[in-house]
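Just one chain follows, in the form predicted alone, and it is written as C-alpha cells.
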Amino acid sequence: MNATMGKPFAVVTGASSGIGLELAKQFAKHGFDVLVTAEDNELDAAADEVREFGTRVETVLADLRTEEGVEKLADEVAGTGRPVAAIALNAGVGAGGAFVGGSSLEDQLAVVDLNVRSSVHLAYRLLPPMTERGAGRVLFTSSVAATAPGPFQAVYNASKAFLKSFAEALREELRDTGVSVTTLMPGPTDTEFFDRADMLDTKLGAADKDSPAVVAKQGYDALMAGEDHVVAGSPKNKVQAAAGNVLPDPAVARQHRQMTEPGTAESE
C-alpha cells in the first residue's frame, strides 16, 4: 500500500454500513485516505461508495469480536507504513431482550467483546504511534444510552457507558500529547442496529430515527474541533442525555423499560 502524497490517513471500524460508513465518507470528503474495516461482505460495496469521493480506500475484513481479528487490523494498519491522523472506533453491536431468559449468553458476550474489548485493544495498539508523533485524533462511538441503565439491553447500555468513561479518561491522560479524544453519542439512528439486536418489536425500534449521515457529520465536526463529546442527532437526544445525568438511576431505568421491553412497539 503506497501512501497518497500529502493526504492524511484515517481508520474507521464498523464501516460497512450505518454511522461507520458515513464517517468514512466524511473523512473522504475532507481529503483523507481511508482504511475501512468490518466483518461482513458488505464492506467491499461500502468501500466503493467511499471511493466515489476520489480518495484511496483500503479494506480489511476482520471480526473484531476476536483477538485475532483485532491483531489482524492493527497489523494491517502498521503495514501501510502511514501515520494515522484519525481513528474512528465505531464498531458495535447490541443484544435486545431480557438478560435472564430472553437472550443468549453468546449474544451478550459478543456485545462485550466488540463494543468494549476490541475498543480497548485497538486503542492500546494504535494510540502509541500517535503519541510518539505528538499528533492525532480519536473518535469513540458511544451513545446517549451511556447515560441510562438499559433494561432489556442491559449489557449494551453498560458497554456504551464504559466507552464514554474510557474515552474521557484517555482524553485527560493524553491532554498534553497532541492527541485529542472525542466521544460521539448518537441517539436512535436509522441503521441495521435494531434489526440485528432483535429490537424491532420495541417502541424504541419502531420509533423515528436520526439520519446516520447527519450523526456522522456532527461526529466528524466535533472530532476536528477537538471537542470532548457531542450528543448527535435530534434535540431530543440532548434532553435524554441531560435527564440521564440528573435523574435517579431507578427512575431512568423505568423510563427506559417503556421503550425497550419486547412487545412495546404495539402498545399505545
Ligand SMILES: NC(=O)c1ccc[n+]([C@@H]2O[C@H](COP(=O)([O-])OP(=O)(O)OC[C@H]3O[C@@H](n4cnc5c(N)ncnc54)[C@H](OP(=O)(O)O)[C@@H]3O)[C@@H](O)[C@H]2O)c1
Given for the second form:
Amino acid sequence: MNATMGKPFAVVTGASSGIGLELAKQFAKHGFDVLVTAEDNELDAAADEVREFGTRVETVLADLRTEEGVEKLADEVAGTGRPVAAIALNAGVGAGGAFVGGSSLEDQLAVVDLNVRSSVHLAYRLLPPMTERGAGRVLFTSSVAATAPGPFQAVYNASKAFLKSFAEALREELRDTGVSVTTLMPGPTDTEFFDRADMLDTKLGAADKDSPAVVAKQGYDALMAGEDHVVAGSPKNKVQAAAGNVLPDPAVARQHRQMTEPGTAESE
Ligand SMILES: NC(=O)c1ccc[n+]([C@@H]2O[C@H](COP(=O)([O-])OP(=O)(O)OC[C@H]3O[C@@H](n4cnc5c(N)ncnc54)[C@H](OP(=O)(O)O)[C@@H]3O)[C@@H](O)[C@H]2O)c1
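Please move on to the form predicted in complex with the named molecule, as the form predicted alone is already shown.
Full complex below, order starting with the chain above.
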C-alpha cells in the first residue's frame, strides 16, 4: 500500500481496448498507478497488459450509459482514498446508419448517454476534489468529427462537438484552479469503433486508419503539456479539422456524407 502512495494515480474510462487501453499504458509507462474501467470482462486482459509496465492497476466494471454505472465508478474512485492526478474521459461509441429509418432509437440514445451524459456526470463528480487540491489534469476524448456535421452518424458527431465545447469551457472556468483540461481529437483510428458502430460498409470504415498507440501518445503528451486540444494522428486530420472550422456547414456535411453513407465502401 505504502509503495503506491507516492505514485500519481490516473483514471481511464473505456480502457479495455483501442485508444483508452493505449492511454492507460501511457500513464503506466510514465509511473502512474491506473484505475481502468469498461463494461465487460475484456477489461481483465487489458488490465494485465497495463500491469506489464510494473504499475498497480485496479479495474472497475461499470456500464456508463447508466446513472448507476457512473455513480458506481465515482464511488470506487473516491473509495481508493487516493488523489486523482489525471482523468481520461474516453469511453465512447458511435451509431452509423440513417437517423430516419436506418438505426434504432436505443442505439442513438446510447451515444448520448455514454458520450455526453456520462462525461458530464463523471466530470461533475470527479473534478471538485481536484479543484479543492488545486491540481489535476483532465482529458476528454472528442474527435475530428466534432468539427463537422455528420450525416449517417449525426448523433455521434454532435456528441463529439458537445465534448469539445464542454471541455474548452471547463478549461477556461478552471483556469486559475491548478486543474487543466485538454481535448483529444483523433481522426479515424484502428480500433473496434467502426465495427461496433456498424460502419464497416462505409468509405470511412474501410479507409486507412491511425494507430491507437500513436493517437494515445499524442493525447498523453498534450495532456501533460497542458494544451487545450490536440488533433491527433495523420496530418490529414489537421487539414480536415481546419476545413471543418472554416467551410460552411452545408458543404462540410455534404463532403462527410460521401464518407459515412452506408454502401460507400463499395464505391471505391
Ligand atoms: N476509432 C476512431 O476512429 C475514433 C476517432 C475519434 C474519436 N474516437 C473516440 O475514441 C474513444 C475510444 O474509442 P475507440 O476508438 O478506442 O473504440 P473501442 O476500441 O470500441 O473502445 C471503446 C471503449 O469504450 C468502452 N465502452 C463502450 N460502451 C461502454 C459502456 N456502456 N460503459 C462503459 N464503457 C463502455 C469499451 O468497453 P467495453 O468493450 O467493455 O464496452 C471500450 O473500452 C471514443 O470516445 C471514440 O468516440 C474514436
